[in-house]
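Next up is one chain by itself, shown in structure tokens, the form predicted on its own.
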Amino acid sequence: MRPDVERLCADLDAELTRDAPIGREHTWFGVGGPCDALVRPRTEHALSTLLRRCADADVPVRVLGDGANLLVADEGVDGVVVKLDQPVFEACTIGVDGRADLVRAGGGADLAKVMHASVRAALDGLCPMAGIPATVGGALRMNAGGRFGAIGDVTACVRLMRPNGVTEELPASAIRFDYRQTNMPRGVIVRADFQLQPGDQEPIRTRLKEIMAYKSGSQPMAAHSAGCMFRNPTLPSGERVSAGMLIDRSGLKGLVEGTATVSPEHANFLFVPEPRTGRATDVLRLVERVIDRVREAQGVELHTEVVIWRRGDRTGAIQ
């Protein structure tokens, strides 16, 4: 049964879109179905009230960030999807509480914009986020990063709104930042503070350019994909190995399943060349084929890093 979204959003300072085509219009894959309701709260109070009402009605709530680490199934996803793209959730402030090295950014703020603002202020620490498309909240939830560092390395504090609508401040010491995951409680990341390192702008800008050049030269940045599809697995020996290397060694570069393809440039990137006619089902089938082939050829089990939303499955829901 679909939720009574009019009742859930009644009197809220929020924008409501029913049957919003989030898969095709709000993810980097550019494929997949709609959500029952896309809600854009304009205030923290509206967000809090919405979460509380959804919790009382047992309606699943998911948060849509930049859509760069997300695949929506062709049948879409049930419940309410929240998008924090209003000014109160996108603000970025350089220098907080009288501290020049502290940057505060809303959970819906574009990570790249926050990074560039910090570089202009001659603050180092967010340059490793170069080339990672994400909102601040999405990046924090999965501890986004790469070979140059992770966002958890410079996080000072997170303001989290729990499923009951109550907010709390979590210092970084209360959060375990692991490889592409955290132990952060369920809820919506409203904002975060980052403690950066003051320095000279030119060396910081040079480092940013070097990181971007490396990524542009090794990854299909313009493809309709969600970045790395699989997490780098850990072997029984404790060594973490590259999922892309394992897929490449299994001879799977360029493998095609319907409208989906394994990138011939970077084997851990799966993409849809023609998203308008593409299908999320093909991506999911390709994922299974890659997992099976790598298991057979390399004896290693791969697990997806990309979040998959399906109707009737509460994966990715905060409640």
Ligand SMILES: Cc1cc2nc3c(=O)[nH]c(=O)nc-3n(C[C@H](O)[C@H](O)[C@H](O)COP(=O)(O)OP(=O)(O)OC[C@H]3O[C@@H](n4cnc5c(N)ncnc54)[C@H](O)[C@@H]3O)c2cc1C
The other form holds:
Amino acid sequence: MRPDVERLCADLDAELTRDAPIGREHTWFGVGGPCDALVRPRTEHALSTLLRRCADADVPVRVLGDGANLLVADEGVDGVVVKLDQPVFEACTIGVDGRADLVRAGGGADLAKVMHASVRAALDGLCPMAGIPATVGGALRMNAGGRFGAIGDVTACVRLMRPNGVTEELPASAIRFDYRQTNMPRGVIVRADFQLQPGDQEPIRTRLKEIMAYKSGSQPMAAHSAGCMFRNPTLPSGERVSAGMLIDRSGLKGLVEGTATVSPEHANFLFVPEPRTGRATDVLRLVERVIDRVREAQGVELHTEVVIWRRGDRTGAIQ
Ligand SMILES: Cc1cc2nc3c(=O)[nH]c(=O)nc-3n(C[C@H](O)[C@H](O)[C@H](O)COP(=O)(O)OP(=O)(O)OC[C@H]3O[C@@H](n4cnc5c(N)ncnc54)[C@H](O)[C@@H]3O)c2cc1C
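Show the form predicted in complex with the named molecule, please, the one above being the form predicted on its own.
Zooming out: every chain and molecule, the one shown earlier first.
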């Protein structure tokens, strides 16, 4: 049943779009269907009221960041999708609480902008995020990172709004940051503080350029994808191995399913060469084929890292 969005958003300081084409317009894949309602709150109070009303009405709520780790099914997704792209959630302040090395950024802030602002202030620590498209909230939820480090390494505190609309401050010591996941409770990340290291600007810039060059030399950065589709699996021996290597060894680079393809450049990137005519269903079928073929050829089970939103399925919803 469709939610009564007029009632949920009545008197809220927020922008509401019904049947918003989020899959096509707000994800890096550029495919997939709409959501019942896209809501962009202009204040924390509006967000809190919205969450409380949705909880009372049992309407699912999902949070959309930059859509860089997200696939929306072709049939779209039910309930309310929240996007933190209003100024209050995009702010970034260098030096807070009287500490020059503490950076505070809203949950909807563009991570690249936060990283560049910190480098301009000669603060190191966010350079490992170079080339990772994300909002601050999306990066924290996924503990985004790679061989150079992860965002959890420099996180000092997270301000989280729980599904009942109440906010709490979580110090980093209360959060376990693991490989591409955290144990943070469900909720909306509205803000975070990062503890960075003061240094000289030039070496920090050089490091940033090196990391960026590594990323763009090893990944198809401009493809319509969500980065790595699968988590690197852990073998029974406890060793974590590269999913891309397993897919490559199974001979799947360049495999095509309808409008979706396994990247010939980086086997863990599945992409849609032509999103205008692309279909999320093809990506999902390609995912299944890759899982089957890697199981047959390598005896290893792959699991998706990319978050998948489907109608009637509350996986990925905060309530
Ligand atoms: C070209 C390319 C390269 C990439 N390279 C890397 C890489 O090197 N390392 C890496 O880790 N990832 C990489 N990724 C994946 C992606 O960039 C990260 O997972 C990133 O953290 C996603 O952030 P987002 O804001 O786009 O989140 P989204 O994709 O919008 O959402 C991802 C999840 O986070 C949740 N979420 C988003 N915002 C909030 C919030 N404010 N509060 C609570 N939950 C929220 C969503 O509900 C969803 O469950 C890459 C992707 C692309 C397209």
